[in-house]
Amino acid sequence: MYQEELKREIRELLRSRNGVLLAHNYMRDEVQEIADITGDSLALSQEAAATTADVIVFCGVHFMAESASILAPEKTVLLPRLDAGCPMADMVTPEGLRDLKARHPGVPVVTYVNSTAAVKAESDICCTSANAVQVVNSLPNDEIIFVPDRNLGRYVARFSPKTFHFWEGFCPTHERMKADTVRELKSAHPDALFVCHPECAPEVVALADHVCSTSGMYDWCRRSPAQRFIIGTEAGILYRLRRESPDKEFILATPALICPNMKLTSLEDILLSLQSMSPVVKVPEELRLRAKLALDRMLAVPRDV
C-alpha cells in the first residue's frame, strides 16, 4: 500500500506541474511501471523535446539528462538522484579528448551519446547502440576516433573498412559478463537464443544470435519464434520483456548484469524531487549549442546508410 500511495501522489504532481516522466529501460520495475514513456537513452531525450510538457523527471543517469536539456532547453529538466552517474561516461573527459584529436588531426570523433555534454561538444557526431554502424559509414574519413566505449567500437570496426582509434573505455556492468558464462548457460539451455548487448565484450559478443540496442531487444524477442533467451544487457530490461511476452522465458546471463547507478532512483527519490522541484540540469548555453551540433549530425543521418 505504501508503493500505491507514493505513485498516486507522484502522478497527481505530474499532473499539477505539467510534468512527464521518463524512465530508461534500465530502472526499477516499479519506476518503470509508474513512467509515462520507457526507453533508452536518446530515445527519451527525443520524447522529451517533443512533449508538451513544462517539466520532464528523467530516470536515468546524469549524461541522459543532460541529453535532455541539450535537445529541450526551454523545459525544467530534473534528475532526481543527481549522484546517478554513468562510470563509462566519466571515463572520457575533454581534455583527454583534445589530446587524442592532437594525436590523430583531422580525424572526426564520433562519441557515444553514453558521454558528457562537454564530450559531445568536443565531437563531430553521436551515435547511439542502434545506429553507431550508420553513422560510421556515413562519414567520408577513412579513419575516425571512436569515444569512449571500445567494445561498441569494435563491434562497430566489424561492420565498415574504416581505421579505428579507440578510447578505452568501458561499461563495468556488461564488462562483468563473462564467455564461459555464456557458454555455460547455452549449453545447459540449448534451446535458448542469446541476445547481448554490443557494449559487451568481442568474446561475448561473438557468442551471440543476435546483437542490439535495448529497445532493440523488445522488438526481436516479441517477434522471435524461439520461447526462451539468455538476456546479455542490465537487468532491468527483464520487466518490460517479460510483460510483453509474457509466454516466453527469458533468463539474465549473470546475476552480475546490475548497474548499481540504474538503480538509485525511488519511488520516493521522484516525489521529493517532484515535490521540490530540484535537482535540475542544466546545460550552459555555449556548451549546449556544440553538442546539440554533434546531436543534431546523426540525428540527420539516415538508417539506411
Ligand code: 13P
Contents of the next structure:
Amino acid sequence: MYQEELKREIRELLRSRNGVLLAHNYMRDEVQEIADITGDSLALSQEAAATTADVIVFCGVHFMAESASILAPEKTVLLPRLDAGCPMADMVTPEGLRDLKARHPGVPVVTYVNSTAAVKAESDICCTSANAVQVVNSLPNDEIIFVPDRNLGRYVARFSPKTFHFWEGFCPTHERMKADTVRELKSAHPDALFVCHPECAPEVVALADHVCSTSGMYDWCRRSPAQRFIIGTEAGILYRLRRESPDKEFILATPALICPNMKLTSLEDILLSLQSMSPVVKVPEELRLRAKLALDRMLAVPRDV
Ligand code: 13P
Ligand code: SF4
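For comparison with the form predicted on its own, would you give the structure of this protein in the form predicted together with the named molecule?
In what comes next, the whole complex appears, and the chain from above leads the way.
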C-alpha cells in the first residue's frame, strides 16, 4: 500500500511538472514499473533527445543523465541519486585519453557512452552496446582508438578488419561472471541458450549463443523458439525478460550480477527529487557542445551499416 501511495504521488508530480520518467533496464522492478520508458542506453538517449517534456527524471547512472543533459539542454534533468555512478566510466579521464591520442595521431576515438561528458568531449564518436559494430564500421579509417571498455572493444573487433587500440577499462559487475560457472550451468541445462552482454569477458562471450545490449536481450529471447535461457547481464533485466516472455524460464548466470549503482534509486528518492526538483545534472555549455558532436554522430549512424 505504501508503495502504491508513493507511485501515485510520483505520477501526479510528473503530470503537474510535465515530466517524463526514463528508467534503464537494470533499475529496481518497482522503478521500471512506473517508468514512462524503459530501455537500453541507446533507446534512452534517443528518447531524451526527442521528448517534449520539460523535466526528465533519469533513473539510471550519472553518465546517462549527463547524456540527456547534453542532448536536451533546455530540459531539467533530474538524477534522483547523484551518487549513482558507473565505475567503468570513471576508469578513463580526459587527460588519459589525450595521452593515448598523442600516441596515435590522427586515429579516431570511439567512446562507449559509459563515459563522462569530459571524455566524450575528447572523442570523435560515441557508441552503445547496441550499435558499437555499426559505429566502428561506419568510419573510413583503418585504425580505431576504443575507450573505455576493453571487453566491448574486443567483441566489436571480431566484426571489423580494423586495428584497435584499447583502453583497459571494464565493468566490475560483468567481470564477476566466470566462464566455468557458465559451463556448469550449460551442462546442467543443456536445452538452455546462453545470452550475454558484450561487457562480459571474452572467454564468457565465447560461450554465448547470442551477444547483445540489454534491450536486445528481451527482444531476442521473446522471438527465440527456445524455452529456457541463461542470462549474462545485470539482474534487473529479469523484470522485463519475464514481462515480455512470461512462459519462458530465465536463469541468472550468477547472483553476483548486481550493479550496486543501478540499485540505489528507490521510489522515495524519485518522489523527493520531484518535490525538490533536485539533484539537477547540467553539463556546462562549452563541454556540452563538444560532447554533443560525438553523440550526434553516433545517433546519425544507420542501424544496418
Ligand atoms: P545497455 O546500453 O546495453 O543497456 O548497457 C548499459 C550498461 O551500463 C551495461 O552495463
Ligand atoms: Fe557501469 Fe557496469 Fe553498472 Fe553498467 S553494470 S552501470 S557498466 S558498473
